[in-house]
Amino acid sequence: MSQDQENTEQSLFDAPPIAEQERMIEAMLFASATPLDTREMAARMPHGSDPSEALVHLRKRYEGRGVNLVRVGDGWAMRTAPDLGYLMRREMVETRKLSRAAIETLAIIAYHQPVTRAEIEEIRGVSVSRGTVDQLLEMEWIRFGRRKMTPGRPVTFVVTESFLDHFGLESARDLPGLKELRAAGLLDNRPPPGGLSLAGEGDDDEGAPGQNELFED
């Protein structure tokens, strides 16, 4: 069967009603252990479905409920309403506690990504152990980013969707400000050496002009 014939055959069938598409997405999200993006949803749904439109209706339907439809990076997921999180505390198991070095390293990566190990060390003022980075990689809260187009082409680090999902963030732009981090004891009050700073301390969110030219695609 040719592509044209296949498209003609598919067009003979109307897309399911939007209410039915909502039900399909609702079922997929509740069954999925990880957030799903619209491309994944569309690939599973009948021809002609519009997951983006269905998500708008579904999100509105869950407003004010005990479970909300939230965006996580490029994907979507069903999550407990933030104000009811205290009810889930007994279900949470803390398997490990991050060291102060890991917390500081994670915060620097989140606010300054993509960032190299050398830049992390310059901001912290101390060296970063391999174990600290390995722990964050193992937890899938950070991953390797593009290599920087500088001598040695050092690898960079960025946060993952798992990190955003764990902390209930839609994107890195939703991170708390630098003052909140310091008030919580997650960062020292000393100014970072070498003139480097974290986002929220005078940095432009989009980075310096020509910054993308410093990285490999």
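For the form predicted in complex with a further copy of the same chain instead of the form predicted alone, what are the coordinates?
Nothing else is written out below except the one chain.
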């Protein structure tokens, strides 16, 4: 404020001291919704003011602060320091159960990997939407395996390490077979048809062509 003193001794029409000009541009830049260029600032300041010089001081003053003076196009604006952006965000993590389509697709991939999309559809009896596969890929629970050596060389899907992590499995081979699932009461408790043996039950895994290829890559 000693600068003020000096100034008042000069003519009334002199430009305000630079410290005062700095205050002015600080207030204007703070209150403005858009960046201001030096011409606009000068037009609003007392005659003889030099916003460019004041800007140099102000920029220095805000160096390393929580808010910085930045150049935006031809203008200047105050902006939150980039490293503090996280304070302006409130993250909300929401856990949601995986959809039935997704969990079924995932289960088929886990039990039959490597498996093509056509095979998944064949097993589920319905087509598999792109979104379902994308979701599982994005969650990094499945990934692309090697292409099948069949006509069209379709891509295959396999489960990932993070899938095993999430489900607490050492390997996909540890997944219980149908027989075990039934023994554990995990199957729908529809009674098996009297006398009729459950064709193919439990064999699924053994005989499946996929099983040998499991984790080959």
